[in-house]
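The chain below stands alone, shown as structure tokens; this is the form predicted alone.
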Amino acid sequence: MRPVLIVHGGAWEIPAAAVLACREGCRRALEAGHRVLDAGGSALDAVEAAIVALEDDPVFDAGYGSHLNLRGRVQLDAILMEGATLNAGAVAAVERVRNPIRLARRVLESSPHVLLVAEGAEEFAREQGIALCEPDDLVTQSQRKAWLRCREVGHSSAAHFPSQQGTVGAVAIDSAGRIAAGTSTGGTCCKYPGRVGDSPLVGCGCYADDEAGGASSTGWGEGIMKIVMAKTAIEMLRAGHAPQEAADRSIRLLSDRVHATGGLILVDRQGRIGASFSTPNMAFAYRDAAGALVISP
């Protein structure tokens, strides 16, 4: 089977000044994942590699450069899921892990639990040999400035423009037909400490099932959780809808039922791709059936 990978850098209002950086960030993440797939590696390894590249890129709201919460700290969420077993690993509200997707992988493979949060997740990271960083190591100057503006005038999207950024994710199917999906985020700007959105929740931030497909969500987490958007999209695939139709229908449901905006990427068990969003833009990239790069915006 031809391996397939699609990555996203979030659905949001991408300013013109950030378009090139988003495109390049998605391209580098796609290349990182495809190096794994093209060498015969697993979908799980490819998704992890792609998301690590996105977490390390400060243009996105994941890992280094994430939004700050009300206390001026970064709190990170991530999930990784494999479709063969439906096993998943997730972490939430971690402040000292540079690449939370790597920690989510350890939860998936080395813990009886699905979701670990805050200090407990960081303790598990230490036990697993994952080095912890200082909280300030995750903070960029632009995000600190945006947070200070909000402190002065009250929180608003305008205060963060053009420092707004998006959640990241990836979905892959490898040469053996195995599917994996993952999502990573710093959450919403100026969020209440301890707030957890859709990203680390099975069926909301992502879902993977070898019998149907894989999905990764982005957007307003409180709305995405209410319609369990990633699982909803996968069930549409299972019912026979094509990936693009399933993605479009899921985004319409998000708008119609809970009046929220967001985006979704999909890969079905045949390796067909879908991507849809209701925001002004969504950053995403994949290779088409001919191997040509497709990238947005």
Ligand code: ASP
The other form holds:
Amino acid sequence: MRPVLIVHGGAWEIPAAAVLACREGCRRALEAGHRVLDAGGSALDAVEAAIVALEDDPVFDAGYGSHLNLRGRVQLDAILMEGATLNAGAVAAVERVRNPIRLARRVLESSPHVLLVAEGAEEFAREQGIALCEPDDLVTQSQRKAWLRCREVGHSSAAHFPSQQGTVGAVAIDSAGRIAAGTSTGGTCCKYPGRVGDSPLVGCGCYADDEAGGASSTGWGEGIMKIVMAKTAIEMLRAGHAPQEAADRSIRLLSDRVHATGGLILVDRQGRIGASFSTPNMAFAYRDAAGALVISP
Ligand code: ASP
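Go ahead and give the structure of the form predicted in complex with the named molecule, now that the form predicted alone is out.
Below: every chain and molecule of the assembly, starting with the one above.
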């Protein structure tokens, strides 16, 4: 079958000054993932490659350049899930790993566990030969400035604007019909130290099942967790809804049931795409059935 990939750079209010950088970041990540898929590679490799590109781009809230927590430190969460086996690997609250999605992959493939957090996750990274960085290596000047502003005036979205950023994610189906999905985030700005949102949780920030489809979520994690949004959307696919309808219904449920905003990307087992959001914008990109680039905002 024709391989399909969709990437996102978060559902949020993207300031005009960041629009081009978001588009370019999504385009580059899509290319990185498609290089893998077009060469006959697996959906899992493609999702990892796309998310590494997004994590390395400081315009997004993942990897280098993520939001700082209340203590002024970056704490990262990521997950990768494989739809053939339902195996997942995730890490949370890591402070010394540049590409947490690579570490999530190691958890998936080289540990008996699903989720490792904080020092334990970093110890596992060391054992796996993943180089650790200094916590400050993940901090950009603009996020440090935003954090200082918040500390002075009290945290608010307005204090963060225009330094707000979005979580990243990707969903792919490869030529063999294997589905994978992943999500990576620095979490919400000025979050409480140790706070973990939906992103690294199976069924909340991400889900993949070859029998139905794959999904990656973004938005207010405390709401997304309560409706187990990614799995909810996949169950809608299983029940026969088209991907766009499943994405729209999940985002409506997020708003109706827990009064939260967010976004979701989906690919079903036939390679059809859905993308929906209730925030002013969501950064995302994919190639349509004719191979043309579709990119937002
Ligand atoms: N869902 C992420 C979290 O709550 C944040 C986001 O997607 O913007 O950590």
